[in-house]
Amino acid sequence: MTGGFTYNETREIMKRFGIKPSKGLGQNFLVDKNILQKMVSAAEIGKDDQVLEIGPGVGTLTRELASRAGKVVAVELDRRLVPVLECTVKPFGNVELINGDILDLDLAALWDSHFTGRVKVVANLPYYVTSPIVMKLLEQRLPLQSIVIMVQKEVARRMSAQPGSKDYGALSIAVQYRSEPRMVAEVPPTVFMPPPKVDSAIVRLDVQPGLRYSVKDEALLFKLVKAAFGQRRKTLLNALGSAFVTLDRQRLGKALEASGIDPKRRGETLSIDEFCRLADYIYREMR
């Protein structure tokens, strides 16, 4: 049997288990078959597909993931669901399960010990550790070939912003610049168990196996995108001074206008592109 959990079968599951849904670790159960459906298929599984799910829950995804996927490994934080998956995923033969806390983990290792090839990531993630799960997973420069997420409504605008929206910033440059991003559908939260207290939204994003874009000094790239949206009201040449303290005014202003960048610009109003670019001519100025 496959398909997800209604809110009546996920709550019995529980029930049978005397467990319920941690507000410290951020359960909400996703209890509606129909959305269920839309992010499995937005994520395109198929049997020579590898999957990691992050945070399985009771394991209504995970059993759509493995009817659908070669492989399925599942990460699950709390210990207390380990014996309810080892249930409801028990018909399928093609499922792993680890304990831990996938912060915690090295992935490298992981890979090297339980995939082969890229990987597709399909998880309804926690919203409290959405953005240090999503950064690590791209950092890592992991053999990803996409990111499918439930996440907060507000985090998904911000993932996909554009330069001079109000949700454009820093969380914006960072997933843009390792992947594509695009909203599949907008989720009330009424198809949870408990219901959020905000609204959610699915997620894709596509890794492209090389870098999108090309910067001599990944670190100094963000401590600029940090600073440009550390003070959103100042100006680029006000915002930057207090954080390259090596590069007088002077030297900061030609490096904007020598990167055809108009001193008197806001940070949000840059795109990435243009990042790129500043961050180079202060290296080559800082070397």
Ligand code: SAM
Given for the second form:
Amino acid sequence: MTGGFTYNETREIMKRFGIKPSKGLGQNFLVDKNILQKMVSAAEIGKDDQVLEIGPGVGTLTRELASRAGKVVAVELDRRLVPVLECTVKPFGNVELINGDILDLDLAALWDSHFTGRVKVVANLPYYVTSPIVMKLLEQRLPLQSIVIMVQKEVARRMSAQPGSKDYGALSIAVQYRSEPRMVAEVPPTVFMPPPKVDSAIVRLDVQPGLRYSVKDEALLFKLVKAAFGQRRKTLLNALGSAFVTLDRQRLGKALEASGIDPKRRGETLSIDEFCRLADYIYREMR
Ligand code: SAM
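Pass me the form predicted together with the named molecule as well; I've looked at the form predicted on its own already.
Everything in the complex follows now, all chains and molecules, and the chain you saw is the first one.
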């Protein structure tokens, strides 16, 4: 009893339940079985795995996950899809449905009540909230093993971008601070119903159980990152000057130099290690 749904099957289900895909909720349903297999293989799901799926839609990916995993918890915002999912995935017996907004849910409480140990997240994400969802999953230090997600191709590039490239920015640092991203496959709009206006990509983020980087004050690190990329055409000295008003230009210049960073460099050239070094120096200076 496995198998995702084809274009015709998805259309048939939508018709039977009288539902039209909602653009506002990012409803582009995956209707290509090869791409579905690629996602599921990339997630390497086995019977011991517990999976969180965000946005199950009509349940095409959920069914594949349920047939392989020990347990799947699927969080869907659209109430209209609940009766559909009751029908398409409930028979598997190892799927729990939650009707709610993933951004509103208390994830720590969700973990306590539904999971034990590290969880794999697999999702064909709604593109209008990709970054907030990924940030929420990573920031809360939840016991996560990996995240395999379908996102906009441009966002996938930003997640794995390296210093100096035009795609490198605050999202690259937030993602790489906690995980190791890998591009799995590029995906054309034609595999969705309806097709989105953008190209997509499957990415896998391997989440490290411990710290990948060590920094004394994470909030300060991310404030620095935000300031550096907020005005990315400016030199670091100028871009950071406006965000750290308690540090005058001279002290800021000293902080950069003491961290081994030329103040004339731009934020987009700094590695995460360099951002951490600078954050630690400023932390000591500001105490
Ligand atoms: N998993 C299905 C598939 O692969 O065909 C549907 C993917 S569709 C791109 C995104 C899904 O996320 C939709 O079902 C949409 O209703 C749901 N969704 C949108 N915003 C959400 C949110 N904030 N929390 C939970 N689900 C959400």
